[in-house]
Structures are given as structure tokens and as C-alpha cells.
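The form predicted alone is given below as one chain in C-alpha cells.
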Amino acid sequence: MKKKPFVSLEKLQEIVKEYPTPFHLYDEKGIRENARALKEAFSWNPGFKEFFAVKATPNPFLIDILREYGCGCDCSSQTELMMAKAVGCKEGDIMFSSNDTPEEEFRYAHEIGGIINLDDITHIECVEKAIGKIPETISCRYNPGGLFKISNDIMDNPGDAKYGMTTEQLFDAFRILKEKGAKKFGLHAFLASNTVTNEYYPMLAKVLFQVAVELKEKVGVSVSFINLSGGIGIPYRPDQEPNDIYAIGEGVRKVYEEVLVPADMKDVAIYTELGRFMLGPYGCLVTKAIHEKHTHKEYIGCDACAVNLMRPAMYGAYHHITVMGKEEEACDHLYDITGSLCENNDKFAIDRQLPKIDKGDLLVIHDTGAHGFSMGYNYNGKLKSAEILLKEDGNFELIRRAETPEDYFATFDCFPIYKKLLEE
């Protein structure tokens, strides 16, 4: 099986004339189609809302597209909250799910109408101290511990995660919040990452729905919304089947009617916090082959590096690579595709069978639309790349310029070398 880029070689050559590689490119048509599909898949729930995980792709141009389909923002820091406010998010449009949170960030989230999602029972006191009271609307993050399994397959290990409250803490937290004046309650959990199965969301939903029923019976708390968070993955490898969001939505609906409706909880809103699913397949990293090296292995050196896409170096993650213009040629060369960092893990692919690559070839590294640009950094003094939107009409637009040396040195403005560097 093959992965087909959403952009042609001819269009890339046109873009490269104006904006040099490397850059991240996003597909507006794909983003819009996917956002519509998610909205339709959960249209059975009147209160449904997607809070896009800003950390995945913090770009206001892309967030604005998603907001056209009713999406809010899931934020995890003050700067993400500031971005959500800047793009027009109002009260009820922002979910603040953070951990080890400074008081000032709780305060700011509350000021701009964000829904605070508490990661720990001790944060109740912190929020109260930060804003002087407990907000009327508040959510708690749940971690049941142990392993999360589908059939006999282990999906993830919540018991090893730093996030969320235990079952006992969760029930105590809701009792305390109720006593302190909270009136509208939410329940949240994230138990597995990047699942490529239609079963994950319905199984997670059943866990949370049953907890919500217990909270009503034992604590007298009526949960108003249940946040299924993220975890719906994408097929990074060409032999993986993509998730069917309509099947997932239908699976959650069936569990909703099985668990919540008989408990007279048919008005509970369903929220999601998807990042990877929303944008992952609709972005790619475009880079140029600039060197080849023949030593103990065959290497192709690119003008991109782990600064532009950290996932392969950090996780050993697979990202498919297309050598543009050579899609039909035999993959009869074994390469490591590398960047220029002084780190041996700076490799986009190891022992990958690809067509013969020549210097100057454009490579498309697939599925970088989420957790691609956003995880970048400036190690070795490398500068972060541009982001470009391929529009539905075939035109393209710069939606974030590439960093410059002036950007890199700007935080040294308290040191004499800064002015000298700028003068040079």
C-alpha cells in the first residue's frame, strides 16, 4: 500500500520558488472535510463540542478554520489560552486541561471564561486561592489506573501516567466542589494515545458514563458534560486502516443509550479534545535532499532536522516518506534519512526502502499536521521553519514565517552582544 501526498510535485515546485525548504504544509480541503465529518458523526448529541487540542498545532489560521465548524480550544498553558482568546473564543469555548499548573494560569483561564479541568484533588485549594472561589462550572480528570485493554490488546497504561485522579480522589473531589458551590460538573479522561481502532472511544465512554451514574447516585452530583478527550489516532503506516469517525460516533451513541439514558441522564453533553485526528494527516514536512553519504550505511541528508519534526528522534515514530516525482519507481535503495543536528537520533527514517534519491529531490514526510511543528525547538541554534496553507482553490498562503537569526537572539536584548549581532 502507498500513501499519496495531498500536494503534487508541480505545486511544490511552485511553492519552493517563493518559500525555501524546509516548511510544513497544510491541506485546507482535507481539514474542512474532516471537521465536517466529526461534527456529523456526533450530531446525535445536541450538546456535542470539539475542543481542538491547541498543543497539537498552535496556529491561529488553522484554528480559525476549525472554529467555522463550531470547535473550541483545549489549552494547556497561558500562552495557548492567550491564543484562544485572540482568535475569538468566548466563555464556554475554552477547556483548560493542564497539570502542575501555576496559580496565575488558573486565574487567567477563569478570567477569559475557560472551563478549568482539574488534574488533581489538591488543585481545588489552588484554584480557590487563585480566583477567590470555586467556579460554578468545573471539571475533573479521572485516571482509573491499571492497564486499558480492548479484548486482549493492551492499549495503554493509565496507571503509569502522571495525569488525573484515582477513583476515590475523584468522588472526594466532587463532594468538596459541590460543598464549595460548584453547580455544573464535567468528567474527563484520557486513557490511551493514538489508537487506530473504532472501539477505543466507545469503551472509554462506557467507563466514564458508568462513573457519572455512580456520582449521581453516591454524591448527588449530576454531570453536565463528559469529555472523551483525545486518543483517536491516525494511520502513520501505509498498511494501517484509518479510524471511521462515523462508526466511532455511533459506538458512543449506543453506549450513551445503554448507560446514561436509563439513569435519566439523557441531557449530558459529549465533548472531545482531538488534535492528531483533526490535523495530523493534513500536514506534511517538505524538505530537500542536499547531501548523500556512503560509509557504513547509505545516508541522505536533508535540509530539515529534528527541530522541524521531533517525533522520530523522540519516540522512534514512523513517518512515511514520498520522494516526489519518483512515486512509481522501485523502492530498491536502503537509506537512513537524516538531519544536520549533532545527535545521532536525528533521523526521519532508518533502513527505509526508497527509490534512488538524488540531491535536489523534494521529500514529503507525511502526517506532520499535529505534533510536528509544535514540538520544534532551537537546539544547535537551528531556526524553526515556515508554515504554509495549501488552500482549497489551489493557491497557497504563508501562515507563519520562518524564524530568523534576529528572532533567535531577541531574548538576549539584555546583553551587549545582541546589539552587536544586529548591527552586523
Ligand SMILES: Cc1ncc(COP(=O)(O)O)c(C=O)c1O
The other form holds:
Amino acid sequence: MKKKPFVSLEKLQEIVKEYPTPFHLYDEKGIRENARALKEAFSWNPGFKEFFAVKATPNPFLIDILREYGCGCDCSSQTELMMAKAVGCKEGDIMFSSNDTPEEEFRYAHEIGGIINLDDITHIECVEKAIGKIPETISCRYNPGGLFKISNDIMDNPGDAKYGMTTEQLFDAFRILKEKGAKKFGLHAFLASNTVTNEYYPMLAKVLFQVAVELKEKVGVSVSFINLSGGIGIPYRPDQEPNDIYAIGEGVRKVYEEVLVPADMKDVAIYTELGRFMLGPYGCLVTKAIHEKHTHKEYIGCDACAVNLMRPAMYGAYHHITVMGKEEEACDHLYDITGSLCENNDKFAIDRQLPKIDKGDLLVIHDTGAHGFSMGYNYNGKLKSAEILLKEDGNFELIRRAETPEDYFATFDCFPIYKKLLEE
Ligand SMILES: Cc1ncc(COP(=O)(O)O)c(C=O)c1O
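Alt. form predicted in complex with this ligand, vs. the form predicted alone above:
Following is the full complex, with the preceding chain placed first.
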């Protein structure tokens, strides 16, 4: 399948007149259509709620859009919790799925009405210490270990993941939580990431639903919600079939009927904590080709770098690239598309067949709407880019300005050197 950018060259030319490249651009129309589809796909479950994984794209303007479709926030840190509060999340709208959590973050999450999702059995004590009691509503994260397989394909390796509790710990944790007065329980697991198959959620649901039934029978704990977390992937590569959220919703419904309903657990709410699926395809990184270099290989240097999008450097992740205005030209040039960091892995693409790129061409790097901007850092003193929303009516709006040297030096503002740093 050919991957098409959600923005035209003409529109981009209009935007770059106002905001210099590089920047992340988001597609309001796509975000809304997708959020609506997710809601519909799980409408069979009256308690369904998506808690958007804030870490994927921590931008209040984008989260505001998702809030219109009933989404809450899944947070992993103090600042994410602060953002959830700022966008109006109230009691029951925040899931705090953190790990290695500082005590004060448990306290703050509880204060603002967040549901604490315990990553470890030892955190029961931490939470008790932090807030003086066990909250009435509490959730536990499960890690069954081993490999997570669909058919014979290894999807991921939970046995090697730092998250969650073993089966034995999970049962003990619920027993202890019940004894300590908890009233409403949740069960959570995240066993595979970026799954491009409709089978992941139903398979995960089956594992969790069966555990929930056992918890009821053996511990007398009846869970109120089951959180399937994140993990629904997106087709980064043009040859991948996108997931069908309706098939996924239906797959989970079938397992629900098969496992939970016969156990008289037909009121269990399904929660999700999707990030990538919610925004990944609806964001792109727009960058300009500023150099071409002909040495042992052919290089195109752009004005974005791994600071703006770390996934290729970090995981060797594939991101499709469109050379704007040259969509129909033959891909007869072999390029490494690079950023400017003093790191040889700062390459958005390696040995990629693309049309001939000229200096000044605009490149769209696809599928950066989740875990894109947010993973950025400031290596080499590089500044983070702006974020722009392409609205449904075709207008565009700045939703985060680009960083300035003042931002970069801000943590020196209590030292005399600060003024000198900013002298022209
Ligand atoms: C606890 C938790 N929930 C949800 C997510 C979102 O995952 P994804 O973006 O793959 O849907 C993540 C991602 O790292 C996570 O750590």
C-alpha cells in the first residue's frame, strides 16, 4: 500500500512561511475519526474507557481533542499527572501506570483522583506509607513471564520485562489489598508492543479474563475493570496491513462472552491505555533537505535530527519518508537521510530508495504522532521543534512553540553565567 501524507505540498508551503522547519504536524481530522472508531468498537462494553498514554504525545491541545471522545489519561510521572489535571481530568479519569515510582508521585496521583496501578507487590507498602492508607480503588499489573506468542510468532518477551508482578505475587497482592480495605479492583497487563495484528488484544484479554475468574474463585476478589493497556500497533511500513479496531473490539467481546459472562462477571469494564494507535499515524515530522553529501555513500542532511525523532536511532525503527512534490517520481536514488548530531546513528533512513532529493525539498517523515516528539532530548545542544495542528477546516495552529536558547539555558537562571549565555 502506498503511504500518503495527510498534508499537501501546497499546505506545507503555506505553513513553512509562518513556522520554520523542522516541526511536528498533527492531523485533527484523522485523530477524531480514529478516536470515534475506537469508542464505537468497544461500545458493547458500557464501562469502556480509553486512558490515553500521555507519554506518547504529551500535548494538552491534542489530549483535549481525545477528551471529547471520553478519553482519560494514563500517566507515568508527576508532570504527566499535572498535565492530566490541567486538562480537567477528575476522579476516575486518570490511570497511574508507573513503575519504580517515587513515593511523592503516588501521593500526588491519589490527591488528584488517579487510580494507582501497582507495578509490584512491594509497592503496597509504599502506597500505604505515601498516602496513609490503601485507596478504595486500586489496580495491579500482571506479568505472566515467558514469551508472548500468537500462533508461532513471538510477539514480545514479558519474561524479560521489568514490569508487573508474577502470578503468585499478583494473587498475594490482591489478597493483601482486600485485607487492607480496598473495595474496587483492577487488573492490568501490557505484554507486547506495537502489535500489527487484530489478535493481540483478544489473546491478552483471554489471559486477563481467566486470571480475573481465578481471583474471584480463589481470593474472593471480583475485579471491576480490566485494563488491556497499550500495544495496538500501526503500520509503519507501506507493506503492513493496518489493524482493524472493529475486529479487535469484536474479538475482545467474544472472549468476554466466553470467559467472564459464564463466571457471572458481566459488569467488568474494559479499559485501554493506547498511545501509538491513538496518535501515531496522525502526526508527521516535516523537515527540509539542507545538504547533500557524496562520499562513500549518498547522504541527504536535513534540518531535523534524532532530537526530534529518536525511534530510528534508538530502535532502528522504520519511518516512511515522502519527498513532497515528488510522489510520482521513480525511487531511483539510494540515500542515507541524516540529522546533524555527532552520532552516526542519527539517520532517519539508511539505504532508502527515494526520488532524487534536491536541497530545499520538504520531507515528510511519517507516523511520528506518538513516541515521536516526546522522546526527544537536547543532545548537542539541539532545541526541540514546534508542534502544529492541521485543523479539520484546513487552517493550522501552533500547539507548542519551538524551544529557544532561553529554554535550553533556563536551568542556569539562578547563576551569574545565565546572562552571559544569552548575550548575542
Ligand atoms: C504503561 C503503559 N501504558 C500504555 C502505553 C502505550 O503504549 P502504546 O503507545 O504502544 O499503545 C505504554 C507505552 O510505553 C505504557 O508503558
